[in-house]
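One chain is shown next in C-alpha cells, namely the form predicted alone.
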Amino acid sequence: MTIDDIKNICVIGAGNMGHQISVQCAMKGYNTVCTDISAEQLKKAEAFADAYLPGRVAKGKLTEDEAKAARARLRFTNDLADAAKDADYVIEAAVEVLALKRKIFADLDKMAPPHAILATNSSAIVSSKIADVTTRPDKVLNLHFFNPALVMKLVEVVQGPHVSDETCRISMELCTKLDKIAVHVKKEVKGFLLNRIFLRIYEEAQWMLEMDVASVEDIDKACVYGAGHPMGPFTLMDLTGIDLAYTMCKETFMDTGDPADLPRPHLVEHYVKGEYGQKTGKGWYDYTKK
C-alpha cells in the first residue's frame, strides 16, 4: 500500500481532538467520517464544522468552493461499523482509557477493511498495549496530534516494535498531506517526544504549587516571560483539559504502580469539582467572566 491508496479516513471520537482532526482531513481532500457514541457530541462537532469552514472563507483562508467541497467530504455518524467499513486509515481519538481503546480496536479489526491502518491519537497509551487485540498489529500505531489540532503543526508518529516500516512511512506521508510536520519517534517511551520534555515542566510546576513556592499565575508568568513559552503549564492544562491530565496520571499509575505517578492533590481537587479548564469555564483559572 502507498499514500495514494489512502482516500477515506475514519475518525473515532468527536470531542476536542476528534472533530478538529476530522475537519482538517476533509479540508485536505479526504473523504472523512467522524463517529462518536454521543449524539450530543456529534451534534456539537457538526455545528463546529458548519461554523468553522465559512469562517475560513471570511478570513480569506479558503475559497467558498473549497469550503463547500470540504463540507461535502465530511459526515458524522454514531454507527462505528458504518464509519469504518470503507476506511483506508482510522484515527482513534477517544478518551485515554486503555480498556476502552482495546475494545474499540478489537471492533475496528472486524469492521475496517484488512488493508486499513489503525492509529490511536493517544499521548499516553502506547499502541503495543492495543495492537494484540487485532489481526494486523503491524498496522497499529500512535499518530499523536497536538491540541488544537487545526492549529498545531506537530504530529508524532510513534513506531513501536510491532509497527511495520510501511505503516510508519505511509503515516508520515499522510501527515504531510494534512499540512502537518511529522516527527518519527523510533521507540515507545513515556510521553513520546515533546510531552516527555513537558512532563518534567508539569511535574515541577505542580510540585511548586503544592509546596506553596509560588502561585499558579506566577509559575505561568515565569515560563512565559522567562523561558519564552507561548503559555505557562497551568494555562496549557486548562486548554487541553484537566480531565485529560488526571486520566493520564491515573493510567500511568495503573501501569507503573509508582505513587509518584498519581495526580497531585490540587489537580484532583479541580477534577472532582468538574473544573476541567476552558471547556467547563473554570480550571486553574476562571473563564466565566471572559
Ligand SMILES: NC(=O)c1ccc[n+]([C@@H]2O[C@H](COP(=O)([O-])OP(=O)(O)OC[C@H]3O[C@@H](n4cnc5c(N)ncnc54)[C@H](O)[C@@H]3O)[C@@H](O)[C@H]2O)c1
Contents of the next structure:
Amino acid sequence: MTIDDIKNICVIGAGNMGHQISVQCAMKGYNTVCTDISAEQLKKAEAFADAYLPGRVAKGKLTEDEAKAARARLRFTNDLADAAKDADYVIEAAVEVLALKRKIFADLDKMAPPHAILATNSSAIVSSKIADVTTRPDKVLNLHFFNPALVMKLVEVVQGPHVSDETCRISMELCTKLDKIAVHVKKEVKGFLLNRIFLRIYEEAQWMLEMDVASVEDIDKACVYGAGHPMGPFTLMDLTGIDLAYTMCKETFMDTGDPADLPRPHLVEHYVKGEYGQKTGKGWYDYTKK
Ligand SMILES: NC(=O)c1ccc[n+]([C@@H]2O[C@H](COP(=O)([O-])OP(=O)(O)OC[C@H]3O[C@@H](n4cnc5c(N)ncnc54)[C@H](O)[C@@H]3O)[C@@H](O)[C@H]2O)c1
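What about the form predicted in complex with the ligand, after the form predicted alone?
Let's see the whole complex now, leading with the same chain.
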C-alpha cells in the first residue's frame, strides 16, 4: 500500500480531538466520516464544521469553493459499521479507557477493509495494548495529535514492536498530507515524546500546589513569563480536560501499581465535582466569569 491509496478516513469520537481532526482531514482532501455514540456530540461537531469552514473563508484562509468541497467531504454518523466500511485509515479518538478502546478496535477489525490502518490518538495507551484484539497488529499504531488539533502542527507517530515499517511510513506521509509535522517515536514509552517532557512539568506544578508552595495562577505565570510557554500547565490542563488528566493517571496507576501515579488530591477534587476545565466552564479557573 502507498499513501496514494488513502482516500477515505474514519474518525472515531467527535469530542475535543475528534471533531477537529475530522475537519482537518476533510480540508486536506480526504473523504472523512466522523462517528460517535453520542448524538449530542455529533451535532456539536457538525455545527462546529458548519461555522469553522465559512470562518476560514472570512479570514481569507480558504476560498468559498474549497470550504464547500471540504464540507461535502465530511459526514457524521453514529453507526460505526457505516463509518468504517470504506475506510483506508481510521483515527480513533474516543475516551481514554483501555477496555473501551480494545472493544472499538475488535469491532473495527471486523468492519474496516483488511488493508485499513487503524490508529489510536490516545495520549497514554500504547497500541501494543490494543493491537492483539485485531487480526492486523502490524497496522495498529499510535497517531498522537495535539490539542487544538486544527492548530497544533505536531503529530507523534509511535512505532511499537508490532507495527510494520510500511504502516509507519504511510502514517508519517499522511501527517504531511494533513499539513502536520510528524515525529517518529521509535519505541513505546510512557508519555511518548512531548508529554513525557511535559509530565515532569505537570508533576512538579501539582506538587507545588499540593504543598502550598504557590497558587495555580502563579505557577502558570512562572511558566509563561519565565519559561516562555504559551500557557501554564493548569491553563493547559483546563484546555485538554481535567477528566483526561484524571483518567490518564488512573490508567497509569492500573498499569504500574505505583501510588505516585495516582491523581493528586486537587485534581481529584475537580474531577468529582465535574469541573473538567473549559468544556464544563470551570476547572482550575472559572470560565463562567471570563
Ligand atoms: N484532549 C486532549 O488534549 C487530547 C490530546 C491528544 C490526545 N487525546 C486523546 O484523544 C482521545 C479523545 O480525547 P478527547 O479529549 O477528544 O475526549 P472527549 O471526552 O472530548 O471525546 C471523546 C468522545 O468519544 C466518544 N465516545 C465514547 N465512547 C465511544 C465509542 N464507543 N465509540 C465512539 N465514540 C465514543 C464520546 O461520546 C466523546 O464524544 C483520548 O484517547 C485522549 O487521550 C486528547
